[in-house]
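The form predicted alone is given below as one chain in C-alpha cells.
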Amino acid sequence: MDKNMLAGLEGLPEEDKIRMSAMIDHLQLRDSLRMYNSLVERCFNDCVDNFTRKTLQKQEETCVMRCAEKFLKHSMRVGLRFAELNSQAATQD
C-alpha cells in the first residue's frame, strides 16, 4: 500500500490504522480483480469466435494480445490523468 494513503490517518489510534490499512488493501485487491476480469471478458468476447480447437488460432491470439495491450494502456492513462487531477486539487486547497 502507498504510504501517502496512510498520511491522513496520523491522528487515529494504532488499531484503527491497522483496520483502515487492511480495508484499503482489500479494496485495492478487489479493484484489481475487477479490472482483470473485465479485461478477460472483453478481450475474449471481442476476439474468440471459433470453438473448434483447444488452443487459440493465430488471429485470435493476436487480437487478444492487442486488446489486452490497449486495455492496459488505457487504464494506465486514466490512472495518470486521475493522479494529475488529484494533485491539482490538492494544490488548490
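Definition used throughout: the rigid core is the maximal C-alpha set that superposes within 1.5 Å between two forms. Positions refer to the first chain, counted from 1. The structure presented is a predicted model; accordingly, all values stated were derived computationally and were not measured. Compared with the form predicted together with its partner chain:
Once the cores line up, the CA of residue 49 ends up 2 angstroms or more apart between these two forms. Once the rigid core is overlaid between these two forms, residue 16 counts among the residues whose Cα shifts by 2 Å or more.
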Contents of the next structure:
Amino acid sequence: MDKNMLAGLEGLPEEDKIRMSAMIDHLQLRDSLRMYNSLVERCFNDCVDNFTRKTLQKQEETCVMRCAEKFLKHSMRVGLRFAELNSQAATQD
Amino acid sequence: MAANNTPAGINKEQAFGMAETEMEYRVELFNRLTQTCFNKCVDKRYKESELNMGENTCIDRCVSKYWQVNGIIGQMLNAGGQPPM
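The form predicted alone done, now the form predicted together with its partner chain:
Starting with the chain above, the whole complex follows.
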C-alpha cells in the first residue's frame, strides 16, 4: 500500500516529499496499531469463551495463533487485490 | 474521490490537507474491506493457519465485488452533489 502512495511523489520539491513521507509514515504507524488492537479483539472473541481458569488453555492458545496467522495472510491477499484494483482504476482516469 | 473542481488558486496547505484526507480515506476503505471479507469468507473455527482454496477464491471475489459497490456508491454521491466532508 505504501509503494503506491510513494509513486506519486516523484515530481515534488524536496520539502514536500519529506512532508508527504512523514504523513505516510504517521498513517502507517497509526494503522499498524489499530490493526494490532482489532486483531487481538477478533481472536479473543472467536477463540475464548471459557472463564473457569484465568490462564489460556492449550486449544485456546492454538486457536489464537491460527486466527492471527489466518487474518494476516488474508490481509496480505486483500492487499494484493486492492493494489491491482487501484492501479486499474488509476489507468482508467 | 479526488476533487477536480477546486479553484485555480488552491494553496499548498489545502493541497496537503486534501492529500491527507484522501490517504486516510484509502486506509479506512482497505481496513473495512479487509474486515468485511474476512467475516464473510473465513471459517471462524480456525482448523488450520492456512487459507484454503475456497477461502482464497471467496476473498478475491469479495474484494472485487466490494470494490464495485464502492464505485457505485461513489458515482451516486457524486451525481447528487458534493459528498459531505
